[in-house]
Amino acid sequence: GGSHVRSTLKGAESGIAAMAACYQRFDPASYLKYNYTPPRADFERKDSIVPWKLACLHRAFTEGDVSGELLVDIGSGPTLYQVLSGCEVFNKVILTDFLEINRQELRRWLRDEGGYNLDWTPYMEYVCKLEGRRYAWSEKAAKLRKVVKDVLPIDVHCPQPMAPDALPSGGADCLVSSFCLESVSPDLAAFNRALGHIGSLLRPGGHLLLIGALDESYYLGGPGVKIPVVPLNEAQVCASLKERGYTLMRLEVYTLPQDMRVGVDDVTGVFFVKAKKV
């Protein structure tokens, strides 16, 4: 009995300690480039991967339910992306990640200090567009600045995966994760481990917005790094929500064409979930 379960939380610790030091290599110029250009960020195509992203979240921010005072981004990485929708819906939005050198870059552009890896321009055009306010995409800006209130280091992999004092007691109003957990996570358990550690952040009742990849064993985090991935399924997925507390409300399944599988990667597709905590 208990030395077996010793020895499994040993294995499942040093998967977490490869992971970890598999980040330290992690670049975020690197990363923003093989996906958050064209082809996979291409804002004339119906058919390209970020666009649908966008549409996604603009659609589950807008339908009415997910409301109230705190937004919270779960391993935010060095985009914005994922919140531009959310800052109009959130008076209060925190970006998390494990990565010091992901949230100098983060910071950066919240303070409008130049140097960071990429314009985000176009995704708030793209974003206003949807919103049917054409030349907002300045507003947008301004309004993210305000919003965001903090860039926190959180670890998913804790049972308390921020410090103590980072959120109130009742907990964020929303979660949004754009492929963390699945990247982040040796195996399918420590995946399921971490859907339920980031739960703890949420108050019940609450929403969650999840995408992540399909079927991807790795993903480049820059030039010759190669980060493992637990590659996922639909049905894992929703297993996985289900026993950690969560009640499905939809699930979408985009599937990359062929010229969006560029290399830097081997994901067939992505799937967005909108889910909420029991």
Ligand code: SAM
Given for the second form:
Amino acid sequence: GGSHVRSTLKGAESGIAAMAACYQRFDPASYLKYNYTPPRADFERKDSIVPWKLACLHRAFTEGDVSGELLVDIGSGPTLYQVLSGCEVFNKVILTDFLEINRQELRRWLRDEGGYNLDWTPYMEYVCKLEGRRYAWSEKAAKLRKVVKDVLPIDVHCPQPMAPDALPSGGADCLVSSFCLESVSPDLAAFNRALGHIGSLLRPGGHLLLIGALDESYYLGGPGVKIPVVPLNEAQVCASLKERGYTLMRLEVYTLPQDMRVGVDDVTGVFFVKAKKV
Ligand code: SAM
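Given the form predicted on its own, state the structure of the form predicted in complex with the named molecule.
Let's see the whole complex now, leading with the same chain.
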């Protein structure tokens, strides 16, 4: 009856509130160091996780089917790597995050103010190389600074995750989201709903490029800041996409080599999905 529905909703809300509380202790500098320096970002190694992600994104954006005006990155965090390929295809890119501290980190880089916590140069060099060295990394930086139009707040647990006037009414032409939904959701049901919520930001026929962790139960958002993660398997990711109105076009899986398991999380693999909104 009604009281059961109410208590279920309350349960969902408290799980989400607990996640939001965890994120108040998120430290961008530590997170960047844990995940975006060697061995996880070793551009000399083909089996390093960051080069794998960059290659997946490069391929997805150069296959010819992803196009339009506006690309939105969901839960950008303090990172820029996930839009380095997309910024060549879209004239407008919007970055988003739940935390002001992450939005500030991104703005410092975009405004070229200095004081940011990671040097993105090797990332830009690597993506330029994937693109056939058509540009120097400095041109990639200039391009990114030109096309990123805004860095906006988002909450994927809200049915309307962004401010009502943040995006054009038809929605974005493409969404990218990396390691966001599973690392902000208290359980699979919340992950599922979040996938539906972000779909409302995407136009019908638009693409979703989703990158995430497999079998992960926590990661460190800073020293001693253990953030719980919904452990996902490939079948669950596919089922959620289908349930929330996406057609799966490609799923790729990366398995973490033993020496990339450096104690900052318990992830065993990473999935990359290219999907289309029905
Ligand atoms: N996309 C980046 C990457 O690939 O490394 C960051 C991923 S980080 C694991 C998860 C991000 O989700 C954090 O930046 C955090 O601030 C953000 N976040 C936390 N709660 C959120 C929410 N309710 N809605 C959207 N993003 C949220």
